[in-house]
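First, one chain by itself in structure tokens, the form predicted alone.
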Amino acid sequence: MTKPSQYKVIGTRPIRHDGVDKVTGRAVYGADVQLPGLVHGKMLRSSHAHARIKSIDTTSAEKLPGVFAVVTGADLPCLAGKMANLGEGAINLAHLSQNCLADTKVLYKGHAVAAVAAISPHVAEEAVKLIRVEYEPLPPVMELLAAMQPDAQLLHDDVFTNRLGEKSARPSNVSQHIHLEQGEVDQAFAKADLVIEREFRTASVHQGYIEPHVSIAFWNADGHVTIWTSTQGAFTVRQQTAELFEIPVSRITVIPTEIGGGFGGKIPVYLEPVAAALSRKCGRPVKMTMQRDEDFQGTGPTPGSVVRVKLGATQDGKLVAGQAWLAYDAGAFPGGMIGPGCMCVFSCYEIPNARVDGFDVLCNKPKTAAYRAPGATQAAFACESVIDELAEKLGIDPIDFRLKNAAKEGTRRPDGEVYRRIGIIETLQAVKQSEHYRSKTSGPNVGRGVAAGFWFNVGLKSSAAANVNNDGTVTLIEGSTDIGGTRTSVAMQLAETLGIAAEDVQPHVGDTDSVGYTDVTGGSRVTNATGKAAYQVGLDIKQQMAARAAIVFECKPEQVAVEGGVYRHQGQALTFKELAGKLPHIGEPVVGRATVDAGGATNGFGVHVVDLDVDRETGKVTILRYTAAQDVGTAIHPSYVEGQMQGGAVQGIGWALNEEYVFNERGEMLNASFLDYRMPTALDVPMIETMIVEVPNPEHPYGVRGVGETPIVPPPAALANAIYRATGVRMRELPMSPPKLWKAISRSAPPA
């Protein structure tokens, strides 16, 4: 990639600002927080996947020496019938509360039932074992399609199917039915020369972050609550906690610690309200840290799914009709990822006649949470597999088929979104012209597959402020927790605006009392939206600095020219640093501030190509070469962009080949550890080659679109398409693990 000539900072690769602290171990993560009088909390979790709670006896636990407090669902306010908008749509607060501490029912194995605060984690664990819970077991509902049946065991009596704003007459395990449609779908299918319809299934998958959930809460005697937590959104934690305790947000301060991975899984609250309830009861700060099995069983994975896709095309390869039916496992409570799945299923293509039906389905599993482009990977696995089959049957190169049908500016999706300037065509062309795609594969069991993917990249709200120091540096405070290097990408945009070096901006992530409201770090929004806030901060500072320069130059502010960080007037010139040195003597301090609402989608598209070898005797897949191309708008820090593309691709590979939640008929997860939950390691993947495509986003001053989520979307479909070319077997269920692939190959083999 060639750095755009108009930029001095953007497109370069400075050392990340938090790099030294991260590599030397000085960075403060949640588990590192220590406070005077700190005690430790532990959770009692349900041994049943579905049961009524008849009674909870905490007497023995409370009497154990070293125990300071015990809480149950009764210690949280009754929120029945109360709804709140927490930034991602309306949510039933009773359900949010019940997911933190079960009330009358447990709805999945690992559901939190009670919690203890004690002098040490060991005493807390001993006390948890003394809590006696009497259950009335109920049949667990584990299978997605079975849960949708009218006679299925109900998880909730207060959940009704919402379809186009109307609720069903009877309670249901289907909380939402989304219906999208455009054009004349049935007539278009009737006129198509080739129609293919297939069904696909995917399992639940964990985000795989290395650091488990950890939170510390202190409920002060004055009623103010301070929470230190590993989270993707400090303001989101503040809002959720305030709603759950029915207290004003001004009485809660959330201090985000460094975060050891999240990928969407650290947006909901799990420990924060429970630690706060324990602290309120015992008057001490309480730290709660999940063990790995708790993280697997008690937090939200991505939904399992059943997806049916039907596509119709003309003989010359033009798509004319599409139909998708998606059922996503929401877990124990409504509010899963079906909405984005429906938005994304046909998002890469121009299909004039399309119909999409999506269902949010309750099962006795942990409530699902976001995972890097939530809902999009399942949908793309289905759509891109059918696209590949269409191209093959029509005798068209898979890239050419996608180019012929690629979405473009003005394309309307079934959900009504009309694209502005987008870059899928340029990304497809980059892959087609790549050395990888033009090279030949060799070997009897070697195959090559391609797939496209999409994530809409949200905007939302961000705030930032910065002050100019008299040594010429700038201190930046912003509200986006940093997962993948966004401190630096935001700081670089401020530096570019001011005409100074990236190293001269010192970025800090503020707590909820130190910076204006900022939405969650997710949706591939931070470099876009918080970067836009930093740009506005830069403009504010430039205007103030020009006014200070006017004092020195003895002219009017509007007569000062500013370019490249140099302030000029009639032959006089001051660099930013020189002018900053004069600030103490020529007026008040210079402080810039900005808040932005970055609006809607910026639309990120990616195309992946993979070569692999299949061992027919074991079903093991060996990836030989992998290339990920993506339109990122503008690459602020190319190294971080490449890292996001590589990381997302590896996670998608794990999802495709090995990762899954394995449950038995009682609803117990059988692989709740990294020993048994098979994630890819460096031994499982080659170096992921990257191709950065830059089609600037016209809504951003530097053209940023966002990067982080799109790269997890194409891998399962690309691998499935490559497996087909290596074996002749079309895999339609994830993961395509060695046992499943071996069975499929064995079934397809001719008799000896």
The other form holds:
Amino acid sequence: MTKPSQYKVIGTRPIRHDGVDKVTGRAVYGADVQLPGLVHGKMLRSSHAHARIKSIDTTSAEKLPGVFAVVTGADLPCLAGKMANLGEGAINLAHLSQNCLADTKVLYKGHAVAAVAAISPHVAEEAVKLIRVEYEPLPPVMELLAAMQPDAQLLHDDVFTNRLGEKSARPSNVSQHIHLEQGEVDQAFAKADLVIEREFRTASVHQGYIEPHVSIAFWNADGHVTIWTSTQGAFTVRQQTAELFEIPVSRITVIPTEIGGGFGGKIPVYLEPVAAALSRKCGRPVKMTMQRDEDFQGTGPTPGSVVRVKLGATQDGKLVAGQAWLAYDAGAFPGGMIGPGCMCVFSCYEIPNARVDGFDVLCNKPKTAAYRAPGATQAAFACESVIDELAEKLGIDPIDFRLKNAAKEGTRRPDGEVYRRIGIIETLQAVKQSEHYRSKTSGPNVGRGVAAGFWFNVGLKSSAAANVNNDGTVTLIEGSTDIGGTRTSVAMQLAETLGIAAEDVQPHVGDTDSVGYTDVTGGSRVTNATGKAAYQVGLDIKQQMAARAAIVFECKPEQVAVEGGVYRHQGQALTFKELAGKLPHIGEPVVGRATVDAGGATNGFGVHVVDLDVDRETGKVTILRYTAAQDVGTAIHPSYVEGQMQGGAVQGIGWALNEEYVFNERGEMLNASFLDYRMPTALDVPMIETMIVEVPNPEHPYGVRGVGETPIVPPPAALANAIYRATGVRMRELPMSPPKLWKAISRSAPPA
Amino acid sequence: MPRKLHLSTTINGLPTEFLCEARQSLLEVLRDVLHLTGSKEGCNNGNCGACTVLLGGEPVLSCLVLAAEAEAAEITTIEGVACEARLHPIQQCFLQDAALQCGVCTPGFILSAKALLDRNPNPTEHEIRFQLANNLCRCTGYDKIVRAVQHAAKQAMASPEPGCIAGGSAK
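Shown: the form predicted alone; wanted: the form predicted together with the partner chain:
In what comes next, the whole complex appears, and the chain from above leads the way.
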């Protein structure tokens, strides 16, 4: 809880630069883009979860007045066997293409099959209904463990199991088997005083951003494609679209609009290539907006999972061995979230002997996408529940048990990562000393639970540039789309570096033609990596401004001393603003630039505490009090750091208590609306207390670690542990919704 | 093409006429016909509240209102909440208290909150949460939104703003 006092801007709470536009309705989100000649696209989606497409007849749709174009999978290039690295590891481009528009098979209900562009969304909808598709239905594969069986119905003939680089002999629904191991696992378990092994299940859940997917594409007659889209990464949209059409990236300009939430779900392309294909055909800009049921059924949820965790400890509470088996459903195409799941399962602890096996499993559900710390929450639910049980059985306070075993600098994770300076111990201590944790709970069905969580936080590449204006302000152009206030957290770092006010930096998000390459807004990386770029832009500007000051001071640039935004030489002094005012008359304009590859993980740890009340009659959980603590390195704008922690916690609460994809036996999602897919409302949660812990990241000039993802990880386990304290029932399946909890309570204590 | 209907309304204090199809929602007309894109479409079936506008001072989900029903109606959208260049206290408090992240649900929240405070200037936390349960936010966890509304209520009680004459309603 140290407050870095050496800063003037960092750690303050200025009003965000884009704030007024967002509270007055002026901010332009994807759906708000209007263009001359704009027409509207609609998708035809599969009514089957698994079927072969025998034929598609679009003639009636094409004939409907007001229809300009109809496309199917045949309108995208055949990319069989082509691989590409799109910043998240190598992926099979044919799969990406088939997910945008199916070719020979549909692999989930809601899979895009064809699309229409028409004069209005209503006409497009009518035309979609006129498209005739003949299907040959196949049995849907919906259950994770069944999908892994050797005799299971296959989704793909060209997917084989990759195990440590070896390809399986026969095609399989298991696309990857990850194996990690360190130490002598079996011997360590044999020596442990207490070993607990449990199995956990979680349902598929959706990111639930309030703004549906939306894209506008215009394929000009000169072959240049312009895309306006709500995305987490303009450059990844450009790359994916270029690969799918086999055209150079320079022929595509992506203009990122304001984005109404992403949480990982707005990294893959869904609509962009389809809108582009329609536009290529009709020569007009085409806008496609998903309806909410399309967002649920046609875009990535996060994987459902089966996770088995076995942990061994000594009598005095030292963890000696760990073993985890994780199967995550990838949805209809390979490449789910199993990698980070394996990495994160034991990431909070020092477990010298550990073995982790992870499986990426195909099933007839929408292709999964990242969701805030993708893969970590499922793993933490399992590990943190077993940790809680060990602590309880050994009679040790759950925070003390975690403190005894917490990872620290030098701890080696099973995947080989050796931590640099991290802050889980400080975070646990902060919680232990908190008023919340020291308070007593009361009431017959009230319980308190704690859980820890981890996300590695990536670095990756960012670019930024800034122009010094002669009124003393600086216009910053960065490549990171801003989902939650990062324009301000990045601008504040530039302001700090230059010694000017946050309000004197005007941040803008550039399009792919006006800013250097920048990776996605994801991995909790923007305030870290793009912030680092802004810092370097500041150093560049400072150097140039010193050279201009030298002209005024009639000295050498290196003789100019710069401190706190004031440029000095032998009794002469100019503030940044005064010097900027002289720029029109002295030397060249000042433009700073920087590109960074921010490198490795910054490692964010969080610990949450929840007090809740269980209604034994209905199984409904009421959250009474909630505290989220996290090591964020340095909090640039504390209000938005708190906001990330609160928002992540509430998403985690939704995952824990209510959210799930409900499928019938035909693989149809039964709850594809915000009414039936029950996300938390303002009435479902209390205020979320936050404790910002600051153990500066030594790799960042201002100590930033990133904050956004970690807070979703602890809640399900924290709630499950609290429910146990309240009821004596260990819930090992998410969601812990009223009917499931009620059943579990009834089983444990049948009514007299 | 079906014949269009002619409607006369008052939107944000200004007399506004428009043509619409019988099947078009008020949201669609506000956004696509009148270019008042501050009202957002999050679900188009009445479950998220992002399209909340005030109809005769009462909050409604404009995706569930047919534009054809709006004859003679007085409508306030987010574009009419600020009084000319002066932000409404709720807008000001949303900014000061960092009550938005992505911002797409914000217009709906501000209108729901305005409807509440217009009716009940001193609501309890529970009353605020009850009113705002109509609006989904996926970013903030609601904490800062609830606090911003509490803050706005306190501020309005301390120094009531004079009402706007036309084109806005900073009541």
